[in-house]
Amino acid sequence: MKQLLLATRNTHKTEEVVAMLKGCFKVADLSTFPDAPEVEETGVTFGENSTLKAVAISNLCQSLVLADDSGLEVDALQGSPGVYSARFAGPNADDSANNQKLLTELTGVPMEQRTARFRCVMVVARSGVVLGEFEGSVEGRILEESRGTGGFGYDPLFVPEGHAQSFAELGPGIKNGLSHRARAMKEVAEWLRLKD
């Protein structure tokens, strides 16, 4: 069975991809892995910031390395919160946080403006060197208040096109089937395949 590393300590982001994986990969995370440095986010896009993550960390194992970096963008937003969405309330801001002032950003905003997607950007790496990178995204729209108690992040904003229920509301069955890490994720299992 492939070994797969994913370079993060992000335990929802783990259970996610062994999910989508269905056990056709051996995957483990950072946390098998406590000597493995923070890798800082210092790219201005989430390719740069998933190869920095990949390529460090695989300079340091023999393994393949598997890095992701997502966010929302939200178009009456210019973007963002983008690359800063874990931390746009602040460098220690929490998922409550977080969602409260993406709220606030978007108060008086009609909901037919309220348009975002989900990114997703993944790199595989080994020894060092980028071996592939993946993109995978998924359209929506923000809600005027949380709904639903599952998932994480911005998930109890979020409502995917074609769905009435926010991510939270959903469940993981249905979200880890056409969330963005979903799409780029198929894409790296294909790729990986491809490379048997």
Ligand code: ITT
Second form
Amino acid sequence: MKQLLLATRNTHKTEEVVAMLKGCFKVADLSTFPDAPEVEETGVTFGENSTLKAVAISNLCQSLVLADDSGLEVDALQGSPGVYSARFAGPNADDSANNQKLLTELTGVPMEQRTARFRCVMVVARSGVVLGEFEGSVEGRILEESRGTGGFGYDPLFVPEGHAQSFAELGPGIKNGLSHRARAMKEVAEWLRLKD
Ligand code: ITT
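Now that the form predicted alone has been shown, please provide the structure of the form predicted together with this ligand.
The next block holds the full complex; its first chain is the one shown before.
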């Protein structure tokens, strides 16, 4: 079976990608590569950061490497936190601190102005060479309080368009069918099939 190394230390991303690929690839992530360096995300776009991660990690191994850079863009905050989503409340912030900061920044903003989207840019590389870049996004709204226990990151605060529950309430069966990551991964999977 073909192998795919995910250039991520976020095990939630790995779980979602594994579920989306439905066993077509043997997937590993950086937990199997403890000496891999921490890649500094110095880019100002998801594409730049995803490229930095894919190129750096694929330079160190033989596998096909897939990087995911993703985050939340909130219209009332002019697209923030964007590429800073993982470190919105500070360099070592956890999901709960990031969610609390988001709620604080949106205090008093009415529901109709709490529009937002998750974006994901995936870059595939081998031996330091970028082979393809793929994008996905999902529109939605930011709740006034956290709801649900599934998923990770901002999932308890994000209600995707066409639904009444947050990603954390909807669970992986629904999230992995319509998320930004699912949409980017669909493009990757089609491209990988055509390449054969
Ligand atoms: P790697 O760089 O190791 O892949 P990371 O978590 O630091 O892991 P990013 O730099 O791409 O990854 O930051 C993504 C952040 O955006 C993530 O930590 C969440 O806060 C948020 N995010 C991305 N996708 C999400 C999702 O599906 N659900 C909820 N929050 C998400």
